[in-house]
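One chain follows as structure tokens, the form predicted on its own.
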Amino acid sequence: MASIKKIGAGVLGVAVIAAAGAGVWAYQTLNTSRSAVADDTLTLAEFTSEDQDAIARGEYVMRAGDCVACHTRGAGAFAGGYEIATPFGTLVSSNITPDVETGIGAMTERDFFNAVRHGQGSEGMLYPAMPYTAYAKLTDQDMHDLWDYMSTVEPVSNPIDENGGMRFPYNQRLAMAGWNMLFFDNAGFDGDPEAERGRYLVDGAGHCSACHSPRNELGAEMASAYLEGGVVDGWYAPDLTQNPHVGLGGSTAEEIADYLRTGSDGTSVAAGPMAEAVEHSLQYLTQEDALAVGSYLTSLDASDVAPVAPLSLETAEMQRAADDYEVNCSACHGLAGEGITGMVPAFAGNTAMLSNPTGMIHAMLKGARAPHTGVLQTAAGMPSFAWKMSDAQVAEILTYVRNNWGNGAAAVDPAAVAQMREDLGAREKIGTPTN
């Protein structure tokens, strides 16, 4: 009996040691203290800057961050609505103007940093597609200033249901705090932002990272891969590391400087949610920031991805799929896959479309848009091919020009073109039978 007693003493003590651990743990993630340096008496519908400075400051911040892309969509800038497509269902980016009964004009500066840098807003626990796992990083003088930006904006009504096109259970916020235990670290930028201004807009305002590196089932970054590539809402945003494959390994820290501001770095052009982040946010990086987020970049390691041996050309079907790109293709792409310079991506050379062909498999479906930028104001369009190719027919393609011009990659398969094309819900081949 007494060594019963033993053992249930020893269970219990386990118990609350593990209890303790984990109320430690879970102070730690949701702590919020570090918001204590914001007013909490004003909110921003009774709030209006008329610090200049701080509100020029304040707009470069959200530049940067790139909110006014995520958060407009029909109603007005910055009044939501926004879909962002997750293994797990659909979010819908909410209203952040003013407005006190929609958007959030009923927060205080301190609700706003709870929200923006501890993802604990107003409706509950945000979910990470606001990257307020980068946001923590934000600086306490970035957070006042993008306070006092936001005091500028104009009030919009627009009700948002941020979380009704989510699945049973991913739709309880409350699981969010579980979430933020095993994945969120709830600590601000660990060096010094001016000295290390390329990691800091990397890390923090332009949460790179949460497009650029592949999550685990749960949806967070797997920090093993950091920015070696992810697969964002059906497109593929490329490795950034120095990998000379499939990254930026041949890339100088002017050329990534380029592509920020405009779009293009002469090889490669934005597209998909990239073109929107240069629209909306980058092309607005002064020319120093951009740099520092270039050298930044050719700073990282290599990933370990290793270069494919290109397939033969000389086969009945890359025969036929170099047919096709002569007669649907050359004309924007070249002959040689040259591309236009600044507005048309080449294909010779271009490493960012060898590792994973998503993205290349959407624009052929959905067509595709270069950004419009004071430095390139004409962005070309690609048109779908959805109505004009059958699946084999795209795969083929997309095979061909990532095996021609120097390039070698895997085949692109038929069944991957057949299942974007209904995931997009994009339009059949003409004459292809739908039963």
The other form holds:
Amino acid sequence: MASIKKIGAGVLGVAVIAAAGAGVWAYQTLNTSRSAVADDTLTLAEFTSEDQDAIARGEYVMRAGDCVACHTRGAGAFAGGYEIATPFGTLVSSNITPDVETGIGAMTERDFFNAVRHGQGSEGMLYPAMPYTAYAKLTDQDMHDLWDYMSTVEPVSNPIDENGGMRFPYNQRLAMAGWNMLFFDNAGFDGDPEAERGRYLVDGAGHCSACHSPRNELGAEMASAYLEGGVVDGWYAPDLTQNPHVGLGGSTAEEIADYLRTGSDGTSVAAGPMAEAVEHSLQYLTQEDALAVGSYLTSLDASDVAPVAPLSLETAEMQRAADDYEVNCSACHGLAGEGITGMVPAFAGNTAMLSNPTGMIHAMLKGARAPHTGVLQTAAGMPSFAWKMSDAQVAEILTYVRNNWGNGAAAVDPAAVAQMREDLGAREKIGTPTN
Amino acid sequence: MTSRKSPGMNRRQALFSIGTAAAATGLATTGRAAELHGFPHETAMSADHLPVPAHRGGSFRILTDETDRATLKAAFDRLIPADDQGPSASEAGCLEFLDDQLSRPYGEGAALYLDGPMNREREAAIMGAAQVFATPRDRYAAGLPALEAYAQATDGAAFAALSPDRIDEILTGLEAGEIDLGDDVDGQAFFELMLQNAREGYLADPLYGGNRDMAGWKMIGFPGARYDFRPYIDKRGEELNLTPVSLIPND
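If the one shown is the form predicted on its own, what is the structure of the form predicted together with the partner chain?
Starting with the chain above, the whole complex follows.
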């Protein structure tokens, strides 16, 4: 039950606070008046747009927002059913096809705006696993177009009990009002979405901070560490600021655009949840939009993460790791850590892997796959090494690549590998007759 | 029919949308977006593709008779004796290797066709070679006592107690088909089976119980389960001194 979108995971405890904070605060959080621009008479089931331009634009909004990531999972396009494990129980993504009984066919455009931008759905408050926290920034026009697109979606009957797997009191949707009051900025985009196209895409539809910003104990993004990296579902979403040691400090807007549209900037290759995001969403961005995102990201102030002095490779452990690297890794990642352009990540000059090693441990234990995109179609696979390497061996080899070829990073702790092995249900190393 | 005519809409917002920009560019330095469906995202190997290591613990499961084991050890250690090139077959774990294999499908003859129709008397003529109708497990169960009985009958001593030269003589006789081990055992075929299994135990990956410390691989200069030899491909005729690597390394 992997879930990138464990987003609202830590969230729900706040529930109770809802009752307390009435007044203006609550009013601002719950106020949907800016979405009164949308029609409130015609339901989605009754409406089928014939405005082909609007539909095409709406599809692009849908791609940019990556709706399919959660809402298309085996039951048909947008028919929901994706199970999201949280510490409070299991959430299931909703059916957002125009089916009246089981989808959103009974919603008017106003209802749709309220759900997507304000987190207020037809069955009550949405859980913030749905990134309405970011979609709140979507312009009226983008929302109108998205509505037109959704009207063309094939209705699918697929009943979903979204929060039936949540434990009390987290199965009380009203609880989210409390969370919203604490953490949800209900306002629209606070700038000119045309002039600040990159920021609009990153903070709105792209909902990048959902993964790339760290979250507090209640599952809310920490604004003070905006896009400075976060752990999501056993993967690390790297620092996207201009930090030269662990972030995008050395990257140009063009390289970032390439990464978004193809899955690789020539050095690193998307994996895990980011591979899915590239595959289902980001590869659909126009070059202009991808460049806008790149330009915005390269304009961010660097986080204050300091460089780590490289560990010595002269120790017995690192010499052994060098042999292990040659035997197991070098065929694809290269003897000089150079990788294979556009297919296999390089280690040399790959700053994204020098901070939190969670994703690397994950890839070692479960394997990983590059995204399949229109440009880079190999979708090369990283095999799992769980069956042939112990926790100590995995840690050692990761420490080696993180401290070779000009890299410098903290040693990887075998205990972290052991924990991840357990969390992921990865198999133990095969026991041999001599150990 | 649309539902978007709404009085409060800001003109600027009406003109602006994510999609308009999409229509305007067409700059595509790169190809069309494409998604591939139906291929596995998981890359972990399924359990039945993984190697199955030898049992751990060192106790024998099939070769439980001490005399049988002594006979086998004596034969194996003449086929591959200890010398300055490396350890003997038994020192390298060939008995443990064989015992483990005999406890598995190999021992049961899972890959052999052992059912009829067949005419045992004529199979060898039809097939052009001696045919064996027993599983490896049964062949050792019959062959080792037969070998011991042969030594007792001819030399009045246990096979394992014979001199190396005498054992060589018997093995040579078996190989040549000149020694009769009785009706139930084809001596020549049994010799070939032991030779094959001794070699396998000496050279198989250590995870299967033999080739201890990769002694067999070190002897012949085999570098083991390495993934890629491109760094060495141009080093023809050079001593590479590569440390062999097991499929499941223990260091």
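Small disclaimer: the values here were computed from a predicted structure and weren't measured. Between two forms, the rigid core is the largest collection of C-alphas that superpose within 1.5 Å. Residue numbers count along the first chain shown, from 1.
Trainee: Checking Gly219 here: with the core superposed, does its CA move 2 Å or more between these two forms?
Mentor: Gly219 C-alpha, core-superposed: shift of less than 2 Å.
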